[in-house]
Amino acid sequence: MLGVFDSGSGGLTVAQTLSKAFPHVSMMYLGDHARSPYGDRPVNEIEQYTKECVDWLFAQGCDQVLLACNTASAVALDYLDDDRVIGIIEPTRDWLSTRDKEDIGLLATTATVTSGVYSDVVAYQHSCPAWTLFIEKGNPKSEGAKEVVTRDVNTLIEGRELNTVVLACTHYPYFHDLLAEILPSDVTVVDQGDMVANWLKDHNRPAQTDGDSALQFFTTDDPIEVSRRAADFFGSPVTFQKATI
């Protein structure tokens, strides 16, 4: 069974892609919604929270765990030091390394940008600390959210001839339609779901099973409220259960 971890609901955008790419793989998703977002937390907290959640997934019977969270991958992967844990950074770096970095802009959390994990494969990065907060705790459809997203995008692209913007936070595809309105029509917006699925296939992971697969969802917060918001990420109704960590 593959565990998929994110600080909140963003990783559901990846889980949805993986469920289609690996229809015979059972998956267990865990969102640490009670402590989300991670992006502006101190390094030691990100490391501690990520380890607690990964350990919980292994305790439930997962064979491997994907950190579908750029912040956790950038900050905590080395701290975990476990071959069974896969970070979302490596598949993204592999994809970026085949492109001209001068053509690409990247949007991510403060922790991801500060970590420098993408600095050698992309020329332009901008941190968007408020985006995840709007999505997880506020009203992402508000005028305030639209103003913040517009400001951040314009900061990234101003004076640059970019042809691609990579969303290096799995929450950010929530704003995909808004980004399409803001960005020039010749700029392509790319998220990480397909990057991860293709990378896993290339590396023969995860192990396929026979028959039907199971897909379970857990949260550290109120499962009713999390389930209500989660459908916007997963594309269909999702029922979360409570995880006590």
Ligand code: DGL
Contents of the next structure:
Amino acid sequence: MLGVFDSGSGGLTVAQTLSKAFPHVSMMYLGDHARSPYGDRPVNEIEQYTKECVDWLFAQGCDQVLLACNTASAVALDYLDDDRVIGIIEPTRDWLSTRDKEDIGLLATTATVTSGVYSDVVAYQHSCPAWTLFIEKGNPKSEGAKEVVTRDVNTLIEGRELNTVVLACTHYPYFHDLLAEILPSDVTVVDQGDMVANWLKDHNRPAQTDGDSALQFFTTDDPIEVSRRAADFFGSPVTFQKATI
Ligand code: DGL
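Moving from the form predicted alone, what structure would you give for the form predicted in complex with D-glutamic acid (DGL)?
So here's everything in the complex, that chain up top.
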């Protein structure tokens, strides 16, 4: 069974793609909604929280865990030091490194940008600390959210000849429609679902197919409230259960 971890609901954008790409692999998703967002937390907290969540997934019987969270991957993957844990940075870097870095702008959390994990493969990066907060704890459909997203996107693109914007935070695909409105029509927005699915296939992971396609969803927060908000990420209703960590 493949464990899929994110600080909150963002990793559902990846889990959704994986469930189609690997229909015979069962998956257990864990979102640490109670402590989300991670993006502006200090390194030691991100390391500790990620470890607790990954350990919990292994304790439930997962044999591999994908960190479907750039922040956790950028900050905690080395700290975990476990071959069974796959980060989302490497698939993304592999995708970026086959393109001209001057054409690409990247949006991510403060922790991801500060870690420098993408610095040599993209020329332009911008951190968007408020986006995940709006998505997880506020109203992402509000005028306030729209203003903040517009301002951040303009900061990234102004005065630059970009043809691609990469969403290197798994929460950000929530704003796909809004981004399409804001960005010039010749700029393509790319998220990480397909990058990760293709990379896993190329690297023969998940290691085993268990013939099952069970998908289970767990959260460290209130499962009813999380389920209510999560459908927008997964594209269909999702029922979360409580994980006590
Ligand atoms: N979805 C996460 C990422 O890809 C983390 C967002 C957050 O918790 O700040 O970075």
